[in-house]
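A lone chain, given as structure tokens: the form predicted alone.
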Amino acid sequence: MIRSLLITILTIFFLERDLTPGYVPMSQPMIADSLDIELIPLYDEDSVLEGYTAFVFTPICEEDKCYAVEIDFFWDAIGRYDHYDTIPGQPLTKLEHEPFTPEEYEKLHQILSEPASVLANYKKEDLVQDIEEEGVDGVSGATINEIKESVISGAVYSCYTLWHIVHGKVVDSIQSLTYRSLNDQLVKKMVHRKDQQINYFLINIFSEEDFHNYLPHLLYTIENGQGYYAKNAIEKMPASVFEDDRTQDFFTEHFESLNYFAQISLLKKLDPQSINSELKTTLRNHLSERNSQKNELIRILIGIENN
């Protein structure tokens, strides 16, 4: 009864909270006792999207006890947790209303900064185990060993709830909102960060039209990508993009700098009927006497019969 009443009061308070004029909120149901949070876009000095923030006012309940947590969260444009801020006059507390120490505030940031936390693998009711005290059976309160390094003693449920908010459904909402906000300025800003996660985010959400509209920025990511990124980006690119002169000019210039796997992916994507003479010349110059898949694909593209 007490828990339900507190949740109702907190929900009413949160839903009536005013938004700063000029911001566009986006509501998304979260795990924190069915509360919604509202994402507020943040912009840089050039009015280009930088990330998002959200005020969270949520009850943390343990058995018959509930206490409120007020906190501001911040994410980047693809939904990665960046940092949190406490509300003036509303410190974070542990059991028995004991305030966090400076070290515990830092530890909470470290906990929230780990997207692959072990906390993802547990239900709330599995976080503590019953212990036995003399004359009393089943006293609840001992944190299970598997998560001790991923929580703060006395604030197990707070760490768990806040981590799930930060890395939960809100990430999908952020990514959807960012996709709807894409324009040339934003894509250019994102790719020039040379961040592989951002690059993968873009090639995984781009439509065929987007690949054409943002082609110069896409080619920039291929030129500066690491590991298998170039291969994966080429495989994501629609066939129509390879007919674009800008694409063919780029690969004419950069074919040699691609690793072998990216070269193979490119050769499989090219259409012999649509590649220009400059690209054909580049491919011809990369023929060798070896009997390799690469040579076989080049011969097909430039119209040389296999011996």
Given for the second form:
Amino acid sequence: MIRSLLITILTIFFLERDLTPGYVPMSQPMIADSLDIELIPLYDEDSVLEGYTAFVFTPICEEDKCYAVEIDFFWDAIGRYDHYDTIPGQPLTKLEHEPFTPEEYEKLHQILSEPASVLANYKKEDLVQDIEEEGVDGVSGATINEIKESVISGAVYSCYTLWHIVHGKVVDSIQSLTYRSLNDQLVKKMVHRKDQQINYFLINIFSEEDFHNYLPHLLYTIENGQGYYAKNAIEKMPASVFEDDRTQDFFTEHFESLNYFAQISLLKKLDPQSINSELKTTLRNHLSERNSQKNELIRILIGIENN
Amino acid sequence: MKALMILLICLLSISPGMSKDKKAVFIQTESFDQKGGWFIDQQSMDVMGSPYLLAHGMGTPVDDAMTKVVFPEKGKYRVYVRTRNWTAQWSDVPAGRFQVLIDGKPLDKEFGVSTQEWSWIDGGTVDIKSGVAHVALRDLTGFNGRCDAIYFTAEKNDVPPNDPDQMDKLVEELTGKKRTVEEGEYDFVIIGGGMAGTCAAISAARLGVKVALIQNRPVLGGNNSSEVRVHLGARINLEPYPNLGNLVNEIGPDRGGNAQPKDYYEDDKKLKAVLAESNISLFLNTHANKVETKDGKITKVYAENIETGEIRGFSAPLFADCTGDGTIGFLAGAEYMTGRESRDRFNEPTAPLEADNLTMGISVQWFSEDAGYPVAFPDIEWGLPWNDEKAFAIKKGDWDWETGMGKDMITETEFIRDYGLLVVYSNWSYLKNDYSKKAEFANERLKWVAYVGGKRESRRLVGDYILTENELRNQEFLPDGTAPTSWTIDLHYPDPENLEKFDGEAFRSIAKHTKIYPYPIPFRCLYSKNVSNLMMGGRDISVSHVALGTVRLMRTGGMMGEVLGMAASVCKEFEITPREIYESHFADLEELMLKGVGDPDLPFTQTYNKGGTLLETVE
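Having seen the form predicted alone, could you give me the form predicted in complex with the partner chain?
Shown next: the complete complex, the earlier chain at its head.
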């Protein structure tokens, strides 16, 4: 009993992360479709969605011995794995009921934290190769080389199964749930994270209406975007959004700071019939001696002939 | 009588290196009628003067090379053989020994046993009984004996010169005329038939440009050919120009892997794609080594056939240096960089504090196969001292068998490649004969060892822009971005343990990677700053050493080639230089890049080796 408590304390100590357990479920837990996993939304002090947790109970068989794993998982609002907690009195064990060491608890967290793990590429039956030993019938298998670094010895199937749960269909379910929960407060909070993955999540999931409703937040992501984000966001935005004055004012102010490829995408999206005079002036100021696609597009927009 | 006179005149005029006055004959071994098992090695010809024959037998003596030689008259000739002892600097015992046979009888001496440097070795005298003799090279060891040329002279005190230019003059003198020069005029001449050059040629050809593609090997592909066996790497079809790479996809090998069996590299696939374009004139086995310029432009490039020595002149308004070594740029006086720049040169975090020459090395890859029965391998006496601790008990040497880091990648190529061979053979001989667990290797037969070294880094030609680590790390896109580089910044260093075990001459390497997001290479990195009609593609573009770490991957090089071909069509259409494309016609190039030149509907199945790059969106 004391040992379980100690282990629980140790795990909590090792695994203190962003999502603190000081939450109050605001509504009934939502059942994720097509999974036996019940996702419970978590909220911050201002009652804005923070992430999700789920209790997972699953049998796992290491070689011939099966046992139950009980574990709590935590994800952020877009389904990225955050951390796990063991259930008090239910430590994680390896083969022969050997308990995880503190290092192994930490290693499991590292394995689960890797979205591009090699575990994604293998089927359960391929994890271990049968070794035939002389004189003895098919004994213990050997973990294949390619995944050795990504698993805990004696807990190969646990690592595999848990990784696949954490990064599996539940992610789609989380993303659907989050989408259904979107409101101004939540979107504002999400974009202020300045997290490119969150930004891409939003622009990939937004409907045309969403782009209009959340326009200021969307423009905020463009202002703070890296690499191709601005270009991709502009390409995702429906044409109607560009007729909105707020959009045009934004690009009047920020055209200069967009990279070349974002500028091109913007110029392709703008309609010469509907751009306002401030934006036109800004674009005119960006004409250069060098002829490029950008130049040609600007000339079309502001009504100069291209030769 | 008249017939005899005509015959004599004919014989006189077609014989190689023979003159009416001087009783001497100069024979280039690369033009032997039959090469037997000897290979033509041209990789160091700009340094030591000429291609030579190499007995690359991996321990088994190769079949004789032979040729028929016509002499000015019968009589006694002294024979000089141009060769070297390639293991001289490491051992007293020569590895590559061979004989020279005249009409089936070997000269008294063995060759390949004397000097460390290429020299003419006096082979004694021989009696030429009729006007014609058969000369043969007989390999004695199968360990890379090499012979460049043979000189027969009936004159006294007639030692041939060892200097390449003087040797050329001698040959001219003997034949009584300069080597014949064929001339050709093209819209666009590309020197170098690796991925970059091959893609540039096909791309330009498809856009209506008349192209000459010059390649100094018998196959296309460069490091991706079956001669070097490095697989393609990095990604294609990336924003902002997702149709760049469609051509790479057409000609790339289906299967990945380094140091795999020959057919993995599908040399013929590239060849067929080039031959399918009627706008391309392809010149294999042709090495470009002379350039004429006027007013800061190249007017003509001269290249010689590595077998026959025949010279061709290539004239064009536009040239592309896809040689890897930046050879054409160098000859034309283009600005170039070598080595590792210091940190304060470009403020790159990964650059060393002080500038130095620790560039990436050359790979001599190899592998063995299970013969199913015991196979012997010579217990060599000339290998490096080896033991169980030093041995690599493996059956394949991959990219990380890398030599020459810190040496001059232009002038010391032969040494670097030779050291690569030395360590492969030293290790293998040890595994087969002395290793404590040699039974495990009893049935292994050495199947392939490269003799063309796979180079990674030498000269980089300077453009109107030099791409550095900073733009890559900060995603500072430039308006003239073209083909995106997508590999990590991948730089190689001598393996510290190996460096120590082998007294500073490492042959194993480690790689250090910096992940980046794909970054479109500026067009200004693809043309020369001071030679106005020269573009470049591949590993010789205008980048810092650190940035080379990412752009050197061959799918990326292939996409650069696609862009060069497009640029050539714009240059042709408007009669402008590449710089003028950047200045006033960039929209035309952008349009072509958006469209691409390859088949957009061909599925991408060559999913190997795309790299651990960061990607903004999940694919």
